[in-house]
Structure formats: structure tokens, C-alpha cells
Amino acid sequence: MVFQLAQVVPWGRSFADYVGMFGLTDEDLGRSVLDCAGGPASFNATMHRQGQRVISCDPIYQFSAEEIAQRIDETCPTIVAGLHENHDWFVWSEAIPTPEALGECRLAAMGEFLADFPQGAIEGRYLVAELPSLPFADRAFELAISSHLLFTYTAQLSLEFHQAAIAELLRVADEVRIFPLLTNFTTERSPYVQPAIDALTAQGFRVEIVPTVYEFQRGGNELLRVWRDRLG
């Protein structure tokens, strides 16, 4: 099936969001990092400015910055409206008190991405690729992070897809962190989380559910952390 930009609802998060979502330490930020699927987040742009190593991959990167920007403009009002409709499912704060305030934060992050994307694509920091098959060598990265794809889209992506995707992330990275563990627009943990943990544990991987300081979806303050220790 041909990937269509019209299928995508771009919603990029900031560097600070990434640090909170994935519990990233200074040591983590100094490792070689894969962000999959990175979407229009500003994480790569900020990491590059700091002299750190990160590659972001996403099928959306086959489109131009102008095309992605147009899609952001088309979908942002719909997202904000959805946040209003499901207001009680989210944690609002003094920093982000309303859906409109969140929209402004996300647009700022996506603006950083759009400014960085053309040159970053030339430099190979943004690559067109998608799970469950990535164009990287075994153990090409020390850390792979993935937000708001696996478990989030439980209704759209099968358990088999999730298991294959996690296996692929473990092929290319020594450690994998996935956030959040909730199904999209709910406060419920995905029913795929425990089967995924059971399968990984049976294969000898070290697996933990780790609390995070970041919480926007109510109850969405945990990540899945997996190490490929068994592979030496």
C-alpha cells in the first residue's frame, strides 16, 4: 500500500517532552540514538544543535517540509477539538492549561522540525523508514526510542505487528524504550503490553515497566524498557 500523507495526523513533541517521556539522562543523550517513528518532533533538531548523535526515521520524511507543514495546518484544529471533547482524559497544568495552549506548544516544536528538516534530510539525520523493517545494521544504535506509535495504535496495529516491531528495534539497538503504554485517546493500558512482555521475557530479554515524570494522558506515566542482554 502506498503511504499517503492524508493518512497522517502530525503532532510533534519537543526535546523537553522527549527527556520526560523517556527518562533521558545526560548519559543517554550522549549515546547513539534512533528515534522511530520521529514524525515532526524537534528532538533531532535540538540534539543536533547540542552536538549529539540521533537519527530519526519515519515514512512522513518522504514528503517535503512544505507538504508536511500544510498537513499540520489542516489537522491541528481537529486535534485541538478532540482534546476539548476528551478534556478529562488529560492532565492540564499551569504550564499547559488548555488545548489551545498545548496546540501552541506542539506548533512551536513542529516549527523547529520544519526549519531543520531540509538540511537534516541531506545530512542523513532524517530517513524514510518504518517498522517492522528498518534499513540499519545489527546493533547500529545504543538506544532506540519510540513514542506514540506502539501500544498507542492498538486498534490499528496487530499484536503480531507490535511483536515484530519490538524485535526489529532490538535488532538495531542495545536498548529500547517505548512510551506510552496506553491506547490512543483512552486512559487504559494497551492489551498488547503484557503479551509483549511475556514474549520478550520468554526469549531471555530483560524487561521493565518504568515510571516517568511525564504524564499528559491520565495514567500515561510509564514506559517499557527492554535490553538485549541475552545477545551479549
Ligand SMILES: C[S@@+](CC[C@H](N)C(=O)[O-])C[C@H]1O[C@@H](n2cnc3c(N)ncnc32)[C@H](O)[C@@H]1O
Given for the second form:
Amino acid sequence: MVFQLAQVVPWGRSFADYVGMFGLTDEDLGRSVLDCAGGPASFNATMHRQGQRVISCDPIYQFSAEEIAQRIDETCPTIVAGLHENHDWFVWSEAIPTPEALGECRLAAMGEFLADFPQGAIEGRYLVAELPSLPFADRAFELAISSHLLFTYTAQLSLEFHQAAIAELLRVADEVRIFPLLTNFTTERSPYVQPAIDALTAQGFRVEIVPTVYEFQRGGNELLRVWRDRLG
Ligand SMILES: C[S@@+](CC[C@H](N)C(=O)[O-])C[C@H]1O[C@@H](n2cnc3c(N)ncnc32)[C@H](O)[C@@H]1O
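What would the structure be for the form predicted in complex with the named molecule, rather than the form predicted alone?
In what comes next, the whole complex appears, and the chain from above leads the way.
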């Protein structure tokens, strides 16, 4: 299937958001990290500036910074309007009191991504690749993180896709972290979470659901961690 920018709603979070979503410690940040479905998040830009090792992959990286920026401009007002319509599904705070404030935060993060993307692509830090098949060697990374794709898009992606995608992330990394566990536009855990955990556990992988300090989608305060080394 051809990946079309017109069907994508690019929306990227900041380095601080990533630290909160994935419970990243200083030790984690020192590992070689794959951000799968990194989109227009500024995690890679900040990691690189801090001298850390990171590669982000996403089908959106086949487009230019200008094309992605244009799509962000087109879709941002729709997202902010959607946040107003579904105000109670989100956790508003002093730091982010309104949908407009959230829009500003996300635009700042995406601006950082857009500034870094052209040079980062030349350096091979942003690669065009999509689940469930990644162009990396077995155990190429110590940690793979993925946010707001798996479980989020339960309505669009099958359980089989989720299982194949998690297996692929476990092939390329020693540990996988996925956030959040909610189906998009709900406050409910995705119905795929338990079957995915059951299958991984049956295969002998160590799996944990860990609470996060980060919560913007109400109820979105859990992280799935899976370790490649099998139990026993
Ligand atoms: C909502 S964005 C999340 C971006 C970032 N992880 C964050 O949380 O700020 C979801 C991203 O998933 C990407 N995506 C869609 N299908 C994908 C696939 N099969 N494999 C990897 N990424 C995919 C989209 O292009 C989009 O950039």
C-alpha cells in the first residue's frame, strides 16, 4: 500500500514527553535507541544534541521537511478543535491548561524536529521504514521505543499486525517499550493488550505493564515493557 501524506496527521511530542512516557532513566538514555514511528517528535533532535545514540524510523520520512511542515499546518487546527470537543478525555494541568497551549507545545517540538530533520536524514538518524518489517540487523539496538501507533490505532491495525510488529521490534532490540496502551479516542485499554501479552508470555518473553508519571490522555498512564531475553 502506498503511504500518502494526505492521510497522515503528523503530531510529535518533545524529549521531556518521551522521558515521561517511556520512563527513561539516564542509563536508558545512554543505550542505543530506536524510536519506531518517531514521526515529527523532537526526541531524536534532543538526543543527538546531547551526544546520545538514536535512530528514528517512520514512513513519513520519505517526505521533505517542507512537505511535512505543510501537512502539520493543515492538520493542527483540526487537532486543537478535536481536543476542545473531547475536553474531558484529557488531563489538563497548570503546564498545559488548554488545547491551544497543548498545540503550542506540540508545534514547538515539531519545529525542533523540522529544523533537525534534513541534516539528521543525511546522517542516517531518520530512516524511512515501517512495521512490521524493519531494515535492521538482529539486536541492532539496546532499546526500541514506540509511541502512539501500536494499541493507539486498534481500529485501523489488526491484532496480527500488532503481534508481528512487536515480534519485529523484539528482533532488532533487547528491550521494547510501547506507550500508551489506550485505543485512540477512548479512555480504555486496547483489547489487543492482553492477547499480545498472553502470546509473548507463552513464547517465554518477560513482559510488564509499568505505571508512568506521564498522563495526557485520561487513563493513558501505562507502559508495556518486553525483554527479548526469554525467562528461564
Ligand atoms: C501519532 S504519530 C506518533 C509520533 C511520535 N511517536 C510521538 O509520540 O510523538 C504516529 C506515527 O506512526 C507512523 N506510522 C504509521 N504507520 C507506521 C508503520 N507501519 N510503522 C512505523 N510507523 C508508522 C506515522 O507516520 C506517524 O508519524
